[in-house]
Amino acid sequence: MNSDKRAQLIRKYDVPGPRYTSYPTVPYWKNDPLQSKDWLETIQRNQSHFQSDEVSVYVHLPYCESLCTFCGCHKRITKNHAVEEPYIDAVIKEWSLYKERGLAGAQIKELHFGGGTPTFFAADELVRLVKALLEDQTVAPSEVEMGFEAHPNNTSKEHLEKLHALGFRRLSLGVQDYNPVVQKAIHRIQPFAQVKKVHDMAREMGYDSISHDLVFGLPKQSLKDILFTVDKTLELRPDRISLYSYAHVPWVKGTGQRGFNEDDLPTGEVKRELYEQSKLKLIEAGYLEIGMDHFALPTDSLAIAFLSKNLHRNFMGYTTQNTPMLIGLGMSAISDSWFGFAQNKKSVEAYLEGIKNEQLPIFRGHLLTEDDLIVRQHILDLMCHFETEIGKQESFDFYLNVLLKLGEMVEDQLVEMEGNTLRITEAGIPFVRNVCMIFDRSLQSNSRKEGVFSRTI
């Protein structure tokens, strides 16, 4: 495809978009407020459903001892560490009050902590807090995929060599911008030396999938910064890179992202240029492209399950775990039982208040229609698979409208039709959202939110 002939796109699709880590998207939610019985009778329906007693858990901690103005993650700023202890106290009691509701049996396959800076907390706490999640499993820990999310200015020897003899193999080490004008642009200032020290560190203790994130169309940010940093990546040689589109959302209380001058922001054209060039140098140095944003060596396991059509997409992004059920514990944390979603309360202090009380700190949430599991399948192929087969299970008028819709998109060959598979084509790879958005029907039945979803592009 020509230089031109992108841009073209580019202007036709760039538009506010969800980035499809549930269907329907938060914004879309019914349950406002969600009981806690009609979320655990989810839970009860897919231990019926999938006879599996096997589990994801997702830890939120939001600490983080300074603000990135790039972050619209849910946190709380602060360099006091006397909140480490009650604070994992509280996520180890939430998940005793899940085993009490009907996950007694439940066995952890997979185990992240994502922040916030979960680096934050003292090695010892996070043992402390591992132990307790991993008590009375009959799954060994070698058996359990663990990971977790590192600020490479605050990531201890000690933090990896007490992870590491736990179980823990996956390392993200948040990267986003080597350009130190960049850097101070979104209050990360980190060095390339520091991050090697870390990446060698976790590779020499037998750390087996290190992941680097980096972010595309930060403020102040130019082609020759995204690809100094992709070059300095590559002499690292992660397992995964992470290649973010920056999600401007400054609406979003918390953010920071009015911490700069919105001219400072690259335009659609310039920030597709970012990306199109970084993925360039990426798949030249032996990546494969995995999902939307993403990049693995061959050797990882991502990229086998990619190829083998086994790779899964949730809250906590692409995923080679396809358990039935995910558990988010701490606050702002959300679940899916794939028959509904939940989320904790956002702020630290309602959240510790609800466990205090014995309550599951929920607040919010999803129970799916049948329609909804319909649509939810076809995003999860489209966003993991670049595919997905329709006219089996849905209406008429529903098959009919995608149909009429796609009409387009066939035009310009970013999607083809080959019988009933919807096949995304490697020049429709960048617009996989715009794809997904057709089959939305709670986007289309719902007035437009403003100020809500980031541009696809």
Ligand SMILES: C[S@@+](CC[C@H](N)C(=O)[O-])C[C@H]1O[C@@H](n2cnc3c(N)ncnc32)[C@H](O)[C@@H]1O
Given for the second form:
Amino acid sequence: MNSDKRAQLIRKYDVPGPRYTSYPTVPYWKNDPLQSKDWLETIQRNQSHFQSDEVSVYVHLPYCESLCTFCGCHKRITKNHAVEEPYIDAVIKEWSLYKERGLAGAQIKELHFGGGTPTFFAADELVRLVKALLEDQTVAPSEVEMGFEAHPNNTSKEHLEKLHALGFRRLSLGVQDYNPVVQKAIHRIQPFAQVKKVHDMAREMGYDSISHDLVFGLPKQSLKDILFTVDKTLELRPDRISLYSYAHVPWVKGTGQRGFNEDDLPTGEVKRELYEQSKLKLIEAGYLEIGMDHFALPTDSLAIAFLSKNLHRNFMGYTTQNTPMLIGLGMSAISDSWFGFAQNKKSVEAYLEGIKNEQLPIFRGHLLTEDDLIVRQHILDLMCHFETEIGKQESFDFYLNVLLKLGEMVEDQLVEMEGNTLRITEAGIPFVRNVCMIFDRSLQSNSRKEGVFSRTI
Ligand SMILES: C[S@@+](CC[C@H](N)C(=O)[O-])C[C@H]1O[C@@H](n2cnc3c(N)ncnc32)[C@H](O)[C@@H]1O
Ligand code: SF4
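Next, report the structure of the form predicted in complex with this ligand; the form predicted on its own has already been given.
Everything in the complex follows now, all chains and molecules, and the chain you saw is the first one.
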């Protein structure tokens, strides 16, 4: 596809749209408040439907010492480390509340620490947490896929060693961009030498899946800056690279995103070029593009899962583990029983209060209808495999509506049909969110919500 045609498509399809870590997406959830009883019923339904006691557990560790002004995550900025112990106590308690309410025999197959900054916590606090979560397990720790998000500025040798000894083999390092002008704009000074030090230590210790998070579209970021960042990243050859599109969501309270001017942001075609040129470099260097914003070396388990169509996606992002249930622990964490979603309270205080009162600290969620489940599967297939089978389960009206809307995308060569299979073409990959939006009934049947989604390109 020539660059004029690509520019024209970017102008046409660059609209606000979901990132589809769930369907329905959070702004269209209907159960607010969500009652614990209803949520727990979806867990029972999951267990009888899938006949499995395997779960993935995500723990949200919200604290950071310093605010990065581009950040869209749920976090709490503090330098007071006295917050660690009560927070870890609460997470351990929350897991025991779940065990008392139907998950007594649960086997954790995947454990991920995200944030915020997990490495804000002392290594021994994290060790205490892992031991408590895994204490009743009958599966060996070596069979649990364990990973954590590591901030290069505060990840110590002790963190790496102690977590490795417990079975952690994956970590992702927040890099973002190596250019000093961009680092100043996002309030995150982090030299390459610091990232290299943590990366090399982890490699030496035997972490076999190291990922680097890069972001394109950051304030003051030029094409030269992102390509420089990609080049430096390739020097370390991480197993995985996330190349996130900067999500400008200044309406999210406490993001600090108002700390720079909107004019400093590359947008539309200029922003897309940052991705396209970076992608070319990564492909040339031997990485595979596996799903939206993600690249991996062919030897990495995520690439192997992508090629064998075993890739899965949940609130933690892309994963190789297709466990039927995800339990999110900690402030703002989201759980997913396939038949329902539940989100924990979004302030640390409200979360801790809920746990103190021996209640699941959930506040809102969504109980999926049969139609939701059909759409959910399509969106999951498109995000993970760039293709889906249509025309088998949907109502005739819905099927027709999808086909009509797809017509334009077929003409634009973003998708193609082969029998019942709808496939996203190579040129269509950057538009995967737009393809998913065609299936998204909740987006179509509700009035468009302003100020909730970042742009698709
Ligand atoms: C929780 S942070 C990673 C751990 C640690 N807090 C750190 O910053 O190194 C998760 C990642 O989300 C990405 N991220 C955060 N805010 C973003 C935004 N507004 N748009 C795109 N990516 C974002 C960044 O790449 C960041 O490394
Ligand atoms: S990018 Fe990471 S360290 Fe920075 S504020 Fe967000 S969560 Fe905290």
